[in-house]
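First comes one chain, alone, set out as structure tokens in the form predicted on its own.
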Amino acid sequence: MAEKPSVAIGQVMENRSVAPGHFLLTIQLPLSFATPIPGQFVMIRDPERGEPLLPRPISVYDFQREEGHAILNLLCRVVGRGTSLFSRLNRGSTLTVLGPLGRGFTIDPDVRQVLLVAGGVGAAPLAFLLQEGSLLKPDSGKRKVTAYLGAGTSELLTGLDRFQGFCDLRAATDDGSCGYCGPVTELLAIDLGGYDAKSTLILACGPAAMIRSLDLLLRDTRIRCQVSLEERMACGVGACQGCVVAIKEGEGRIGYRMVCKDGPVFDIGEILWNPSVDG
């Protein structure tokens, strides 16, 4: 069960290039902080610059508690001013964090077999729900984890090490320089038919292209699939509504759930890519 959320003051203790235009934000938090649920995400802003004056939403990549503090780890692509800004900070700057916020992800007891879809810093939650433990505790049974990550190259597939040795692990990038030549929604597809509908359970996070793909390549499967939707938002909180996600009601009607309040983890078949059409 997700614990409530709170604002804490957290402190720099590592930022460090991990590729091109991403980087790894070590930051320790009081031990007060509540343990994020994987898929779960915080919003960080820095209290001294006053900049971003917004928040920005970053997925838990990992989480430890350790003797007098928490320490959290965010895996950061740099796609504006305010990730621009994180980028840049020096050990012993202090950020305010929100969170955990969200809902996270759920796995039935009756999955056997796990596949994690990730394209770009998607890997992030993956990555945290694979090494946070959970998948393979004892009580899970006999059951298989294999993760599929994209990327644009080689270069950019970050957080491999948190995948491998504890996966069946098959990379994608787009000019071929590791792994699968192509998106990962292809690779996927090529496997797709060996895996048993009722058994299997697909999680996933990466850009919109990708989870259009990954919707478009399950529509005449039952596989179950869980997304974690990466969304611009505001609050984080529900307050300013600004991350609305169309979502199908039942008898052709057509819903609308925040992103940050009601996800960001949602069942696949629940999103309208395009509800004027969709709906």
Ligand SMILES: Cc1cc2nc3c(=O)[nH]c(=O)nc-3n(C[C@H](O)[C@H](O)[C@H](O)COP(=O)(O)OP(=O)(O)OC[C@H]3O[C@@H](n4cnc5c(N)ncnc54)[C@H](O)[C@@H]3O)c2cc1C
Given for the second form:
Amino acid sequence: MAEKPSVAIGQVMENRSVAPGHFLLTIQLPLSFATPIPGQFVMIRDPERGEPLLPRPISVYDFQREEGHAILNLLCRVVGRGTSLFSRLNRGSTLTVLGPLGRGFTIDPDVRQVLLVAGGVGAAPLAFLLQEGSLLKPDSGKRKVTAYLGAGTSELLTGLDRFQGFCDLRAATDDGSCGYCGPVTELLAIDLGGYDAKSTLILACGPAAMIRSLDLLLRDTRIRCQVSLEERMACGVGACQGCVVAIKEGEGRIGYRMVCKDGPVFDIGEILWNPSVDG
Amino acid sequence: MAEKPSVAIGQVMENRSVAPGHFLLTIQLPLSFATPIPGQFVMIRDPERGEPLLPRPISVYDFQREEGHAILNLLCRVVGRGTSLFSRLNRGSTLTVLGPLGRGFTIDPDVRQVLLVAGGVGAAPLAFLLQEGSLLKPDSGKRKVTAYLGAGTSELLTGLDRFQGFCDLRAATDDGSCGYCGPVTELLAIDLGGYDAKSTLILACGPAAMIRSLDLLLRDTRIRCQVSLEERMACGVGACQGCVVAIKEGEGRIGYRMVCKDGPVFDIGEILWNPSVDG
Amino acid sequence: MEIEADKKTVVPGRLAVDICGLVLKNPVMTASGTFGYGEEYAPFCDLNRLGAIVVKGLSLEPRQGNPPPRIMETCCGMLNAVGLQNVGVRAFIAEKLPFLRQFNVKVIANIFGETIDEYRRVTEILTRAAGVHAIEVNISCPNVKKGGVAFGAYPDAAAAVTEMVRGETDLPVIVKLTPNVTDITEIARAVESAGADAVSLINTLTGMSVDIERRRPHLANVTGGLSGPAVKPVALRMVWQVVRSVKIPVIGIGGIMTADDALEFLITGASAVQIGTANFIHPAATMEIIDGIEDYMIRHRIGCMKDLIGSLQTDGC
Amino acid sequence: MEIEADKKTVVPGRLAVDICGLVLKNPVMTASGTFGYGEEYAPFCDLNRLGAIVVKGLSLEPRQGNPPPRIMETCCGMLNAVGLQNVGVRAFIAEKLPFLRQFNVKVIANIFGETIDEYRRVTEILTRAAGVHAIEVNISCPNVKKGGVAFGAYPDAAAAVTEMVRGETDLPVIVKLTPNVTDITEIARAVESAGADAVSLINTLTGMSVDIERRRPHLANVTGGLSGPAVKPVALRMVWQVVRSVKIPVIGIGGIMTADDALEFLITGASAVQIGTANFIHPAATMEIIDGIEDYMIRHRIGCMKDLIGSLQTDGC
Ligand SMILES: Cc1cc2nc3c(=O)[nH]c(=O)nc-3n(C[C@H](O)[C@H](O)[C@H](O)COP(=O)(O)OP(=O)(O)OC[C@H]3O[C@@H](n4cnc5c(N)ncnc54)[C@H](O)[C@@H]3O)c2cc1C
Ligand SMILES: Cc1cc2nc3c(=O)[nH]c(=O)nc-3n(C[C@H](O)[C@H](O)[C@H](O)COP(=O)(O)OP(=O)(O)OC[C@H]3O[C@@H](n4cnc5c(N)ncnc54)[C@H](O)[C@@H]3O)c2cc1C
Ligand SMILES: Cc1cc2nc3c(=O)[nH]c(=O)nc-3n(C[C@H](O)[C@H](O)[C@H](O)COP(=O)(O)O)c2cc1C
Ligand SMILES: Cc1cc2nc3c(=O)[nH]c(=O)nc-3n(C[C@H](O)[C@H](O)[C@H](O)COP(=O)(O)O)c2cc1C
Ligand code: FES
Ligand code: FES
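Let's see the other form, the form predicted together with the named molecule, since the form predicted on its own is already up.
Every component of the complex follows; first up is the chain already shown.
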């Protein structure tokens, strides 16, 4: 069970550029901050600013407890005004951190092969999952884990070091500068036949285009797949109903689920990509 | 004649706390920035922030040209959100600086005794006037200058060092911790009889209450007095007509003058304090 | 601090307000649609401390709302086109109300319908439920009979809805006004005459935002409701107009983020306030606003809300 | 950069727009009351580069405006209650127009009156002056005959003013609409029928702000007009409504700070834009907006304004 979320004042311990347009935020939190489950996220905001107004959702990349405090790591890509301002935060700046929020990944006991599929900073929640240990349980019998990491170019394969040595690694870059030359889902497609559909679980996070390709790829297989989705958020806690995705409700009906509360992790088969077309 | 104003990107060289709630901002500007006249002000804004929206007017406290750039000093008091954020700017931060703006002090050739009357950070434009040299001209014959500086307590007598040794100094504090115990205008009232009305000029800057007391004090004398006024501003250049003060227009009529363009320095006799009562 | 706490308990009812018979511990409520059904913010707020909780707008049948994207941030504000997604009034009573009944807090049900009869039926059902203390009628909802124009946009339609709800319940009826009108006092007077016990304002201002790269609206619904600090000056102006036009209590809403903002509305004449978008920015906003109002009153030696509400001086302005 | 500059000169008229016969170099104008009479910003802007300058609102006689304080900052916006202080139409022609005539820029005179006849007389005088290229009629001004309600609040009054001005001049007549109405398309259609050549919108939203320490309004006039980024979503929504309701060109105004903001309005269907509050924040805002629009068009391979204006896609939204 997820522990109770809270709002904490975090302090930036380090803000390091890890690739062009990508940065790693290390935030010190009070010990009272609940331990996140892999796939959960936090909403962060600079309390000194009246604008941007809304907090920004960012997945947990790492979480550790040390003497007297907890350390949260976030792997971020500069997208717009909010993330651009975060990228320039200095050591010592404060941030409000709301979390941990949402439903993380669930690994059924019968899963023996886990495929982690990441595009860009989508690697963040998967790296946390890998390191946090959830993949090892329940009988501490080891599962086989293979990570498929994709990015535009080798430089942007952020978080690579958090996978190296902890699982099999397959990389794909759009420009071929590292690993397979092409989308990571193409690389996965090549390998897919080699995995046992019944005991394999795919856990994916990345841009919408990647998730959609994955959906197409898996449509005719019976491989289970959970994906972490992104949608614009206001509250992060299920109060505003702003962050919905369309879900197949049976009998051809559409339903809306909240990414912040019912997700961000969903079974890929539930998702309705374009309600006006598919519904 | 005042040189043409411009908008420059300034860089904070130093931001030093000089007293509780008071700070001295040292800003590096391009050499192209025009030389301010004492009494003129600049409008400053943090370009990284969408909010606060409007720039803040601050008097020039010092201006120097060095190799390759100009150095602007501003003496500020924390009042609200804008000044509070300025007080926390780090070295290296950028600010947009619009200026120099407004009409400064004018010293008629026949003035032989100048009295500088300041309340709190109102000392800023007067310190600049004293140091800049305008008081020495025209025939380089020296004028007698006496500064009356008032503040709540000795700590808050900011800018004192910029007066010491450059003119006669008379201090007043509300708590008597330095100099006269009471408002600076009371101290001036005690001395006033000793000055020759015809050749004396008072230049004053400070809180509205101080300027009003000064007005009452001088009403029955013929001593010339110029005061620097404050009003909320948007544009700083005379375009929005937001910053007006009521002025006696003759025949009992009221007129409005813009503090940013027609001022901030006005003859004290022109000002109508409460139009609904006095008009 | 001990002394602080002590000072505060000297006058236990300092913050209490009575709005048309509804006695609230303090004038701070949550705004409909921004606090879910209470549960969502229970980890961050002591719900017992709230003046009242106004729940998400309820309709007769569940509604799935608009397609995404539903929200977009704007300068000091946000647009939403949630489309009044809700579980429906019956599921609310069965699944959400029992949770709220655990707390010692007034629950106000916000309702809407596409026909006057729908308003009536929702009211009827809620009046029979235990644990609903008042009805807030959202008249910003499009009137399907009148071609989708909001009931709240015209005095006659606003009055008709109010009268129908008023006739159906003994609970206090608060009518929530839309700011998208030429003269909000005209609507306020119409609903007052039709029997409203109080009015609350403002609902969101209709706005829009465009993605210039894709040359499409940011919201799937094209337009949405603007809320947050950006709208506060408009909300406050309308509260000021309405308090001078009606005799019933006025509840101020719109861009209230801090105790200072809430105080602006109370001083202007609002008998209570609702906190909306602020909850998203700071989940414990309501708690800090309650504390801040009390601190202000202590500092200004104001003994009760009556002496604060409407104490704005405008002479000589 | 050489190449950039080169690319830009390939299509010299890329930014040109024709608004009811008024050909502008580019769609960027200054908004009335925010750019003085042009002189004030001459140190910061090349006035020759502007699409047009709309001068401060002119009345028949000089007006001294409201007592201070006249302005207050709000979240991402500002309130002003300048009260239409101006030198009067005759002093404008004698003292301000000669300066503007030195530049190769279209000058639009913004006018207002308290009676329909005052609008007529100001128009008459301006039409005889050399160097005025169009009239913008501010109908947000209180109608003294109708008890101070704005002309622009009701279609009949708005049409009456428009008709009077239209009959008095050969210059293009732009009617500037107020956003403080229930249905802005109704007013737009009324002024279109009455002969307006174009409409511009929005003027300011009425707002208010309170000093809680003194328990007084921040503005001496109590209420003021809200402008700046806070109002942009409302302005854009109204532009979207109006472009689909009238055939005459629409000029978009409200909270435009950057080229991206201006592009939102143009894509939504505004034929030109006006920049107001942004001038105060950044005196060279207009110059950067012009450059930014051109850069966007080059980047998106849009050859002329016609292909940009109204290119918003809303299908499937
Ligand atoms: C559950 C979840 C987990 C995420 N984890 C990460 C992460 O670990 N690392 C990372 O770099 N990014 C992550 N994102 C995406 C991140 O939230 C956006 O990139 C960010 O909000 C963009 O804000 P901005 O102000 O820079 O961009 P702008 O485009 O200026 O933002 C405008 C508005 O749109 C919203 N928005 C824009 N893009 C997105 C998006 N992709 N998802 C949700 N809201 C968006 C913003 O929050 C803001 O409200 C995650 C998103 C979600 C929903
Ligand atoms: C010509 C001139 C010269 C000035 N010189 C100095 C100086 O050298 N040092 C210094 O510390 N202060 C000076 N001030 C005052 C300074 O501008 C205000 O203290 C500052 O604007 C307050 O901003 P804020 O955001 O901190 O306060 P807030 O109260 O949050 O500001 C709200 C709004 O009111 C305006 N405002 C508030 N107080 C004043 C004021 N006294 N005058 C003008 N606008 C105000 C702000 O600019 C802002 O728009 C000067 C003012 C003027 C007009
Ligand atoms: C996401 C969201 C959903 C809302 N849903 C409702 C609703 O269901 N019923 C209603 O009357 N008002 C609704 N509102 C309006 C708010 O209750 C409130 O009137 C408005 O947001 C202004 O207040 P604020 O600026 O404090 O948010 C909603 C507002 C938001 C932001
Ligand atoms: C200080 C000020 C003065 C204004 N004066 C006038 C005026 O005289 N006539 C007019 O039609 N509009 C006037 N306006 C409204 C602006 O022209 C514009 O419509 C409004 O400010 C919205 O645009 P913005 O958000 O870009 O400022 C004024 C606005 C401001 C801020
Ligand atoms: S972000 Fe508010 S419900 Fe998901
Ligand atoms: S600040 Fe705009 S006219 Fe003075």
